[in-house]
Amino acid sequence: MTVRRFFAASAGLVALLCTTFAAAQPNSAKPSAPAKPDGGALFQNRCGYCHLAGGTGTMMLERRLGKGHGLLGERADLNADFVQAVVRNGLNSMPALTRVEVSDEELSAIGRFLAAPKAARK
């Protein structure tokens, strides 16, 4: 192999490696912020079994607080901090839920959803 052929082959290999390396680099653009969890969907999925129409939680709340206070999604008197405290610590028939069952981020979204004015939830 002549010196000329050796350098030509080496240059081709270097060009191939540079192209491959450049393609493997992550995009230098800033990553987009993760989407905030949808509190309404989380409420349906995580809490709905008990707290939608016909659920045990709904019936127990109506017994304790009276008609119109059972469906959490329709109440206007809830605030996010109270919802989060009840979920983490439990209250009466409501068991405490761990961060494995509902993460802090998910619980914050659920609390914001339940505390939002009803018109904003739809």
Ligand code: HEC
Contents of the next structure:
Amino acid sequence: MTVRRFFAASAGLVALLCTTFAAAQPNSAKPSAPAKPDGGALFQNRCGYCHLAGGTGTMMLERRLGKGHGLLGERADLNADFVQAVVRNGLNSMPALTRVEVSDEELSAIGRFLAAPKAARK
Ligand code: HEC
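May I ask for the structure of the form predicted together with heme C (HEC) now, the form predicted on its own having been displayed?
Then the entire complex follows, led off by the chain already shown.
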């Protein structure tokens, strides 16, 4: 294949991908229903990296607070203000997360999720 033909073929492929993507957009965007942040999903997504089983957050908290206190999602002693303060300021080996990483709205939802009684979290 010549270089020119290679570029022509690539451009065609890119164009095809672009139209496919553009065509897929309207279907995925639901017009009504303003998305309400799901605290549980956000916790998994933004914090799970460190705070699910086997994460450094889980291990560090177990070390500092004792067995059974490692998994934030299973703690019954967290309140939303504390969670927000830790996330914005950091704590020991946990880095502070900026509003770019986790928006205020997302953080409120995560705080509510972690502070909610466990039975209501499912
Ligand atoms: C890069 C890893 C990392 C991420 C991402 C992370 N954390 Fe942490 N977190 C830690 C570590 C490590 C600790 C334990 C700090 C210590 O005690 O040394 C911790 C501790 C905490 C504590 C303190 C619990 C206590 O009882 O003292 C809270 C609350 C917390 N994290 C919430 C969150 C939330 C909410 C998110 C997501 C928005 C999050 N963390 C994301 C690593 C992380």
